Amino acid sequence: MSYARSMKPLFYIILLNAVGAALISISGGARSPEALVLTGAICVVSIICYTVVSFAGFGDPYLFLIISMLGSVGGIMQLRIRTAYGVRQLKWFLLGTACYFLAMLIFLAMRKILPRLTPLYVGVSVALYAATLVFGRTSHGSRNWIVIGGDNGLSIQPSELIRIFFVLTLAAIFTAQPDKNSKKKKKADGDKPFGLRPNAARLLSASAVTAVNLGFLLLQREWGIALLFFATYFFFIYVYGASRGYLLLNAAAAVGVGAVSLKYMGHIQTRVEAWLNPFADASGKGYQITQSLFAIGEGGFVGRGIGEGSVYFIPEVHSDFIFSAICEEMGILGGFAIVMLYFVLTYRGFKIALACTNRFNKAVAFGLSLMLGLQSFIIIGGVTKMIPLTGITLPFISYGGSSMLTTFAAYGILQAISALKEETTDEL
């Protein structure tokens, strides 16, 4: 394959970032020339980031691309929606690159030592809970923000980190090495895609730290990554063949849950009716999910033009309902290609994960790819009207500085897989 032809994906990001930011100028939006510097920079740092990877042998060199396509259609909304926010998410996509990178050398260096450090990943993980319920602020009726310099300084949400630490933890739960193993036991286990067969001793460990885990994000009330928690330990248990009776005991355990929370919490019962009925009250409870759907609706198939949509009506446009204003302004077919490419970011985490013969390593690729295409499935979910709507962001294009750092983070984590695919499982 020649060099032009394997660097022709690149032109399609170049040529988006270029009409992008034709449109918003032309539409009277952003003319910052440090927002022209930056979306210039970013097609800079996607040939150098891609080049390096492909001819380097980093492993899978189409993770990246995908993500700059996103990072691009999210640098680009943001630029429309407002220019400040559209100026640090291109800086906050540029210093994630250096996050990715950092990432894949650091678990290049460490991976040897990475199954041990179980009891590190839960008490980092404990300790950030802690100062976010002594030092957090409220924010939208979640306690999980940690303010740093007043006001106006640095914001941190210690829920993102800890979620590539909980993945961590249940990727070394699950393939630790018993002590005493008999040889038909080790032949059932390696003819498993995914590795070892979970014993009560690995079940209630995982259980234990998902309770742990959940237990502090209920009491921030943050019920969107505690979704997003529980249903990647449910899917490692279903993988790693945990019996049908333990599968059902969590999900019993889980609808209980619900129940509880939704005749108790005010908040949770004010988005389950959102959802169920939002015309019912469209300028109260259901405001910013029937705002969405008229937002949608009003794109139709190719949508209204980039800056000629009416975004400015749909409630926190810039994270939470940004997939929304993707679709008025770049229509139905704009966002199913969104929602295509997260779906092949995902496909190719899972295509790592099966592709690896280190059961730590495809564990930890399966539940990032699990996680994060989760995540996005949520969010489109709810602000669809699929599911109940729940305040995560969309990675990659949702307005945020610790969700897309840890994000390109959690890549850079597969990237180095991919390029470990073929080491084999140390014995511990």
Contents of the next structure:
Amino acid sequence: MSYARSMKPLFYIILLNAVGAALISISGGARSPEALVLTGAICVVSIICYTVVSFAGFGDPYLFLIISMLGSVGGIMQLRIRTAYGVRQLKWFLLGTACYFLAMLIFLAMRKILPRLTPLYVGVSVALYAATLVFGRTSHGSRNWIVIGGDNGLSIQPSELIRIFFVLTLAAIFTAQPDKNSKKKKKADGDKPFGLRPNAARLLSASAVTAVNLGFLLLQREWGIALLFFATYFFFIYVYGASRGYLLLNAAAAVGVGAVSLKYMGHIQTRVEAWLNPFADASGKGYQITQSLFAIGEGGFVGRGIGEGSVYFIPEVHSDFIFSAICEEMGILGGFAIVMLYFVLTYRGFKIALACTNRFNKAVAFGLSLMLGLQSFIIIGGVTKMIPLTGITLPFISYGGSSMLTTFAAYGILQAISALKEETTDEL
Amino acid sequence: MGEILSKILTYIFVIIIYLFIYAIIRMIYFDIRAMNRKKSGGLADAYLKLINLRRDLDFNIDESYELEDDEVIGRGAKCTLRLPDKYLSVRHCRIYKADGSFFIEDLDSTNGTFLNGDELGDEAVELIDGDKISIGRLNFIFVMPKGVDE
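With the form predicted on its own done, generate the form predicted together with the partner chain in the same format.
In what comes next, the whole complex appears, and the chain from above leads the way.
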């Protein structure tokens, strides 16, 4: 690949940050030198990381580029909404980069033992859930925060971290070797695209693990993540060859749980009503979604201009509803660009999974890219009233430290898997 | 004034995102192209070109297959060139290079190997550029562009 061509995306990232910084300073009037320094730091970090990844042979060079782009757009939007949010978001982005490479190195170092640690993953997940339930703090009807050190202390959302453990658990279950002492068989299985058809035991243990996770999430009223986990699990059992009957059974169970909660939980009822007919109660139940739709409509095709929209009418605009703000200020054209970025990112993830030769790594790559792709779909679908709205973050753009760091770690694992792929190709 | 300026800058902002996506997709495209060439070595002397319409076949198949020095074609997992046509035998036929020419031989296949319409017997037959090879439901043209001269 020519040097000029491979450097072009980096150039666009820098250009975007420059234009973004100009926009922030002419519109908000809130000129923060710290914000400018951090925007510059993002550019520098992107250049360094991209160079390291592509020239040190750490596998796929596109992942980090796309993440940098998403993070830059997110940073600019956060700065535009509130300088303090933006500054913190950009700091998290830089910290996230460290997480990315840390997760990559940990995965590379531990890749031999990771497939055998299923009990550990489940144990850590359960411990985190328990800690959330005991020490947790309720916000917006969900008990999903742990606050360390007083009111202004560090608040973390353990369910964001559990996402990674959940994928690792499923991957370990579905690629577990029934016969541990026959190494020959192991090799033969590796040739097949997704391994042998799983036996009933594997499916059942996957279902059991998912049920435990969903149980805790529903206790915390984390419907967004619960939906995400279930969808990931469902695709997993489909890919790993569950029979049609078992798929139907799972779908029926999900519908059953949905129907029961619709009947007995006001929380869910409100959500569904707001989804089906938000304008019936536009100032009450449907407030969030109608404001989001107004904003998207207001933006039109090309948007009102960054800093010109009235984004403060949108509730939770910095986290769950950031996509509505993007659509208002950059238009549907800008919103579509963001969707395309997620599309390319998820495509790269699946590509890594397809190219991977190790069964466990393949499953992890598949699960992580699937989960993060679904996450973007769930929240973008939610704020555009395509599916019922469930609170979940938009990866790399929504405000939030836990989400940012763990999403970075997830992609760091993907990066590690792609690096391994290149390693094996060279050996052959 | 500020409003117009920020509008224009926003357009530029969005256009940059699209340019970025374009650049990335272009890079991926060139990457895949380079990889495909690398996979086949880029030096193969000959290849098989499929002449069936791919949409008439109910399985995945490539438009062409570059030939290495020794290829066993068939349905089985151990074949060097594995084609999922159910009318092929597990080990159907073999194409190999000897003394600068390519030869084809049938490996006792059930449905036979046909060269320009004639069924192959027990002996290997030399292939020349433009020969038509029919196995199972598949028809290939044997292409050797440069001729093999050592």
